[in-house]
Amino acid sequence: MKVFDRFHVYLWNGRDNNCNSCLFAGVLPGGKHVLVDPGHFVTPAMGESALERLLAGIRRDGLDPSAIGLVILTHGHPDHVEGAVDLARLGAKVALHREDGELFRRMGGEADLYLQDGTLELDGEFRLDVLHSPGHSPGHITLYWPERKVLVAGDCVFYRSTGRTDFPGGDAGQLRRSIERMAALDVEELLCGHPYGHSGFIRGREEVRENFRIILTYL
């Protein structure tokens, strides 16, 4: 769904586990798009066509999936990256943090660009701030669009909860520090990595602040 100009959110509503996705429309040269976390190609337990559902949603928004020029992965777990392998075969470039590059390679993918803390300059004046946010995985990143106060949190933050730290490379102390850093940002639109107990799209500054407050109280 289109949230506002240049920002589209695709919330997973299937029965099996899969991630939420988003798309920044027309922010690359030639009017191409940036897609974040395409999720599974097909979900592992129930065989739901996750990537095709995502691409169908993009088409419903009047956008051409073949114009996806860059896929950004918040981290390297299969439920976020599997679809990127297929999109790369269709010509999209893939970017993630170097520390999760091996996870992506195990899925059959290869990064074209490694991201780190700093500003990612795209077409014209459009930029995204990249925050290295380890804890759920060593190379987890989050994306902040300061112009519209959008935070794409991946699996660091969910509705009233956080991502797991018991996977290889997880670290609870790092995750808390990453969340504290995110909580200090001015955020009005928070996209979480999964629809656990909620759609995972938290809207409004006060709602976002309350979500961070609850998480940090019990983390």
Second form
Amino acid sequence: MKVFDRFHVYLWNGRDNNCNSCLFAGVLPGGKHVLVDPGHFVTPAMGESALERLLAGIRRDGLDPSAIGLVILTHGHPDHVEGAVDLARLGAKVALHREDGELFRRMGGEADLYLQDGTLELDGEFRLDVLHSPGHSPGHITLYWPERKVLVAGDCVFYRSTGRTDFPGGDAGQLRRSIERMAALDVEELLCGHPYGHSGFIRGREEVRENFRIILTYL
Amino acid sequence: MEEEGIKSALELAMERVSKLPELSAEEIAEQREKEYRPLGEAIGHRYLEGILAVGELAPEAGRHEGDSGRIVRRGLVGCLSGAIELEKPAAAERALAGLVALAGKGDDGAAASDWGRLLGEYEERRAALAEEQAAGARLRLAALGISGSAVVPVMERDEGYRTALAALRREFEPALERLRSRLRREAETAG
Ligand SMILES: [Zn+2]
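Can I have the other form now, the form predicted in complex with its partner chain, not the form predicted on its own?
Next comes the full complex, this chain leading.
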């Protein structure tokens, strides 16, 4: 689904667990795209063809999935990264934080570059801020597009709730600090990592603020 | 009795032995080496994994006497000296402490300082190399339209870095081997 120029979201609506994805269209040289969190190839419990559905959604938006030049992973958990292994075989570069590199390797993937806290410049003119946001996993990152006030939060925050911290490398204190940092940003579009109790795409500055307020009250 | 027609297991074994061709002294030595060296290497591995303490090395190796004892000790010393690698400094330092103990020296300051100097020089050169090669890797990513302060090249996968690192290791190898062979000599003869 095209949200506005250059920004597309793909909200998971299957019955099994899988993540939400998004795409920054035409931001790489040659009009290539950046895909964030491709999710499962096939969901583990019910065998839903998750990657195929995502690629079909991208095609419906009039975009060519073979033009995905870069896949960014918010973190290394299988329900976010599995499809990246297949996309890398088709020629896409894969980026994630070094501290989640080992998780990705265990899925059979290899990062082409690591991302750390700082600015990611694409084709010299498109800018994303990368925030290292540990807590759910040690190498979790979130992406902020200041121009359109978009925050891709991965598994740090969901609608009225937060990501788990009981996985290896999880840390509740770190997650709180990561969320506080996100809450201080000016966000109008918040894409959460999963559609838990809600599509996971929270729109409007007030709605986003309210979500952070409720989460931080109970965290 | 029926058993008269049946050969005992002992008789069968004796027959088999008598059919074996006679071994030359060299072949016997080779067989003993094959038999006892792995015992020494196993002691070395158990020590490097932290199962044995440094003080247990000599008594463990000393459980075998004579020629076989010497082979076991050689296996142990070979295993430990082989673990002195610049890429794995923690294991190397443990191996070094083991070899010094086997040589009967409470503390070999010279070996430790030679090792420390080699490791320091190597790490400094490797860091400079990574920095130098990272600049090239950043340029290659920039050519794909990917740049900025968030970007960190994966040097482990960079062909140029890997080739340069292999050359750096080759450069340090002679000095490292001199240290290994000195420690080996002292630890083997002290037994
Ligand atoms: Zn996760």
